[in-house]
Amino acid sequence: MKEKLEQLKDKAISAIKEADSLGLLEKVELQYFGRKGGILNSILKALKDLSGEDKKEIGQLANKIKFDLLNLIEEKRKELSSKKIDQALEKDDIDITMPGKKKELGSLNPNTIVQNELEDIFRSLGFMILDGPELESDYYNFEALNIPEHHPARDMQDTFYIKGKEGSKRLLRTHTSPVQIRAMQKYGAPIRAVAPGRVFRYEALDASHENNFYQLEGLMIDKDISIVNLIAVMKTLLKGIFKKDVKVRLRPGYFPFVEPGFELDIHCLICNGKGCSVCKQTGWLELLPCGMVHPNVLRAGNIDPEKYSGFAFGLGLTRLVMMRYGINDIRLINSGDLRFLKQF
């Protein structure tokens, strides 16, 4: 039995050394150590038929041979695995000493950065953050906002109308104001909400005009709301964004959905009021149309104007971004130019 085990060991060692692939090595391992038909395992099972002394002596020898062979197989497996990796590297022609490719990390668009900050400011004032559809109906975009069909105020907003079924009157929203009607209808009064989002105008493109840009609609309705509340919220907003007091002016302005209406302008931060292409050489930038919500708009939102009053404003979010970062051309923001965007 000893001689048979030694011969088996020599034969197994030779087979292991000759194996030149992981597949062949696995076959050798199964040949000698497989549960069914493994040569060495069969010998170990036959030990039970030996006498006490022979069983002990032959058993120790058999276990030692098994241990040695398994270690040899493991060493051979590591050798073949390493060889396989080397062959793959040679085949792929990869120089592992070369530096790896740097993964470029993206960043937020400046519009998104400022929008997130605005939302945080308004949340701290108790406002909800709402959203609405960009493809809007004529009713919510105009009629419910006190701008009936053929009203001259519609000419103030060059609108993209969508072809569809006759009478559907669908359009790309020209402002985020439709959300205030939807909000009043859904939540009633009192209500405090802002709605940031993209709007569309058929504009002639220049340094301060784009055909799609971002606004932020704001609305506050409760009992005894006045212009004082409007001005206080606007000052809190501007100071929160610019981290300093900003010079503003409030002048009368006409907007069908508010009465009275105002234009809130800020001192141009691009030229410090000296005059540039962004502020059209005036030193002031129109930023925030606002006013007290018109009674007809309150009625469209199912709110009684005899009991409640409120203010609304439409912040030019993209223009605010330009003032915040000193961007002198609005077209850069949507350009997709990485040289510009990587600055943020």
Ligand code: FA5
Given for the second form:
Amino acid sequence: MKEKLEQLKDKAISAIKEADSLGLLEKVELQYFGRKGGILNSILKALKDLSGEDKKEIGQLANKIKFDLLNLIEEKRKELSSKKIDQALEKDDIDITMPGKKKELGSLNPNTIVQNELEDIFRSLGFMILDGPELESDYYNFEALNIPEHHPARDMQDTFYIKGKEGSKRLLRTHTSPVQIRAMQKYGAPIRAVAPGRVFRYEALDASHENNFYQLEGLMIDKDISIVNLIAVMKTLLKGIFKKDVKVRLRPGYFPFVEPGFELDIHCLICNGKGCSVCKQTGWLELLPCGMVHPNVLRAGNIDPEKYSGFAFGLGLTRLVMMRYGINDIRLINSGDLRFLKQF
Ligand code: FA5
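Next block, the form predicted together with the ligand, ref. the form predicted alone:
Following is the full complex, with the preceding chain placed first.
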């Protein structure tokens, strides 16, 4: 067996040395190492039938030969490749002054970059990261959030409805708040969770309004949770993203699923509060509505409002992205325009 291997090695070495083109070299490589029928590979496979001592000795030898031959093939390949280039240069087949082909590398959408950072911040605060369906039921999007069928609050969030089987009410979710109910039902209390995701609205487009944008829902429920906890988390969030203190204002806001409810506005970073098309000349931008979870919502999530309390917020993630990067028109983010996207 040893002799056979040595003979095989000599034969392979001369075949490799004689190969004078990359094509021939590949043939030699296949002849010895091809997965199906390669001579050396077949020998290595047959080793398992040898007895203990032989197996070890012959195995080591066969592996060494394999290693040496593969190295030799690689060296020869390099030699033949550079020869090929030299020949082409001699024949003037290659124009070395021609610009090379640049490989285009993709990059993350700014929305994704900020979403990833937010997830890291919330993970460090002990929050779970959850997901919810974009095609939602009327129940989770409105009913369970204390917005019954003819409630005027539905007018503030018109959306795209999907015709389903008789009686089924499906819609493209208008906000990430339905994940609050799903999370409570699934995990119970206490709970800390955020749910980033895409939401949809039937909306007139302008510099700060899209019909397809991202929010990040936040929910924290435990014993004795108060507005103080809410404000502390909001501050940590904004500091984590902007890496500096930003001017914010908290004012009362109405959402049927929180009580009391607030609007947290951010001082417009596009115009530094002077007034522009993004902040509609007010100097402030609605960014982070929030409040204490309404007892009816806790009940819908099977949580006892006598025992637990909590806060929730619905961050306008795409608007945060605009503030973070100074983007003066929200429509650029979904535009697919590479001149814009390549900057991130
Ligand atoms: C809501 O969607 C509530 N679900 C938020 C909430 C959650 C309140 C939990 C209380 C507790 P609102 O419709 O204001 O609220 O939207 C939330 C944020 O999304 C806004 O502050 C804004 O930053 C962003 N937003 C709203 N509409 C648009 C739009 N058309 N384009 C881009 N961003 C928008």
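Just so it is clear, the model here is predicted, and its values are computed rather than measured. Numbering follows the first chain given and starts at 1. Rigid core (definition): largest C-alpha set, two forms, superposition within 1.5 Å.
Comparing the forms between the two forms on their rigid core, the Cα displacement of N63 reaches 2 Å or more.
After superposition on the rigid core, displacement of the C-alpha of K307 between the two forms stays below 2 Å.
The two forms, fitted on the rigid core, differ between the two forms by less than 2 Å at the CA of G336. Relative to the superposed core, E26 moves its CA by 14.2 Å between the two forms.
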